[in-house]
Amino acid sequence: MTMLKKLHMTAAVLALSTTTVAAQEVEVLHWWTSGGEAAAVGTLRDALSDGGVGWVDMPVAGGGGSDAMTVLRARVTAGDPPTAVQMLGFSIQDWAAEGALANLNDLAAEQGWADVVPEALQRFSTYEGNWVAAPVNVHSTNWVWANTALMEELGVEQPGSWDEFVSAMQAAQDAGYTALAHGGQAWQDATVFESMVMGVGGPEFYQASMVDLDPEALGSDMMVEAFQRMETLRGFVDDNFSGRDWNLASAMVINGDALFQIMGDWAKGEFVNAGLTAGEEFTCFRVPGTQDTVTFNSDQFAMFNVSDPAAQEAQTAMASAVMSPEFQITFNLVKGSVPARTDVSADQFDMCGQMGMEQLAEAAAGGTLFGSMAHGHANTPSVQNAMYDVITAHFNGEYDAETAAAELVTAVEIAQ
């Protein structure tokens, strides 16, 4: 942890007396509760401890964060907001619009955040020109995680097309393995679905349907095909998938019980936490058909308005620690994501991390970087939840593909 001792706090924080700083603490609401995620949280807790700031942990289990947002709403309604909250995308904007978030402009200007945070992330870190959140990382969601020993046993090469992907899963199923590890939760279904949309129609179709919410795109033949691909995937999922947490699905691949998992790169944290090495015991590749695009979400910490000066100083210390280049490297090495800053070196990252950083830069430069629908970066929470309902109902067999596309049009129209 020597790297953590080098974290740069702001001059204002460093100038505080030891007695004052020791009295500071941040209450942090988050949903990082799996093994790899908890290890990543530990790096932030240690960084703040080194700066004399205490950490009051408030974890709320649930990979998509919906349960955490319910708890947050109750706390704010009761007039007792946490000092810092893990947030995604449009949720940050919604809370900022309510006037609930603290202004981080002074710290952002002092540390030059605008020069190192990609504009696609600043879209969610700022509100009406004011910094209201500090981005911890960039996750991309269109990944496949694979057990390399199982691939070798089955004679499976890394698939580059949808048909090759299906053939590989069929080989696993025929050999008695689970072809696709999956957890039957709405946000997991949606994570898979957005890659099917991108794979079927490419960037223009994703933009039209998931971001612009064009009714013609939502109800199109290409959307029907995306749902049909979900039906194909459903045939490769084991019978016990319902309600399974995402990290337990990752464990199926880690343990060699399943061949593939479609999941964001937070899954890599589970592989790393299990002692596995990218390119050796496991590998990563983009969902076939989405190789030239990146769908992303970014974990950010929003600071809520608090009146206590000590709490405000602790918030500043936390935001400063989060944005430190050293911390961004340390945290993301453990978490599986890539830094939110563009000025950090990729040298310490593994094969998947370096690939993710390179592809993120290429997508940002080439206009193929898109906010994740499943993770709150493509549309508002009300629309996202409406899509969740249709996608999950279809995956559970309540609709056929044609009906699901029609229901998606209706659900989005009502939710807007």
Contents of the next structure:
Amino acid sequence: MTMLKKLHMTAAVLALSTTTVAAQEVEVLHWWTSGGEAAAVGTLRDALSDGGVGWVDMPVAGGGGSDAMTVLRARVTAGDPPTAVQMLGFSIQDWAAEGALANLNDLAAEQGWADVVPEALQRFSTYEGNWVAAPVNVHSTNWVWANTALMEELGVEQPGSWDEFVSAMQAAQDAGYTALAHGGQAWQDATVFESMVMGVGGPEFYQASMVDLDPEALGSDMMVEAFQRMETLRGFVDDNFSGRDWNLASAMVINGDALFQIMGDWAKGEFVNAGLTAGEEFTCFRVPGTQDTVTFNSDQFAMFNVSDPAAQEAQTAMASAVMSPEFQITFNLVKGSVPARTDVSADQFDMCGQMGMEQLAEAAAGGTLFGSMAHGHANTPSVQNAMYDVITAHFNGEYDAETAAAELVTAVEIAQ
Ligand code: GAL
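Starting from the form predicted alone, produce the coordinates for the form predicted together with ligand GAL.
Okay, now the whole complex, with that chain kicking things off.
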């Protein structure tokens, strides 16, 4: 479409917006189905409803969003895209490259998004210089969630090194508790794995293997060690871990059945939703070995091209609501993440939220902020899925650590 035509269309839409009284509605495809996530969705639905925009819910369960992305593809192929979609990193770029996403430049310019959205996020929110998505948050994945009463009972201090982390888990296991709450699903295995990669090899190794996909790094001794750490962790999960949803693993820590969970800070949404307070009944710390780094993912809303002017208006209203500084506080307090905007005060956030905001800013400034592989911010969906397969096969005992590293090299090569 030419720029002129686009301007004419925008003008037509604006003209319509002042005259139509058609009910505005957004159909939102997302994967926020756990207790904490659903509560966060509720804040968005309420914000839209306050602005007169109706909500048609299209939830597709499955953490990490792979299933949601499969449903999205089917909807688009059938010629019936949802108006708005929760999306991560490289998926946004893929859909933008297909020309499927609406252009949000006018709203972005009017509201000055470029000044308040950090570079690391804009890299995914924009495609060829145009805004195609509105970021609602920043999550980070290299967290441990811990039950403080259990730590006290076991005499366990917050571990600062991998060895201390292993000793703490050993103490829990010896006392008859589940040391590590985990759900055996590919995306959860991968979420834990990326922290092992960072913990073993540090930022340079994470960049070389997960982002640059350097075959030497992928097949290196350090990668073997990362897989060996996964084997250690495998020895600390309970017998029923296979297929368990992540929020049920969080519930094990909440209920005092398990000591730790390695998970992104959406887990905090579960603790908060259960009425627990950070620094009291539960605590959070960075996965030992990854303390000076942050692996992040940002949930963004991409708007699909739709022709109905009322639907277009609703899309604009939704993007505007998502980017409101007040809304970013309300939403992220519930979601466990931190605001995508850099101009929002940390005052209302709990200990983990404040730590998250501070560390995110530090990592962004110091070059130690990296996109999460498990959550679509390090490499393309096809490479990500290839990595998932190897990580999960290894975690389930199909490969030893050496074979897994070799398989990773091959799988990534084929997926590119
Ligand atoms: C992530 C997403 C989070 C959270 C998590 C588990 O990919 O960014 O918002 O929903 O999956 O479902």
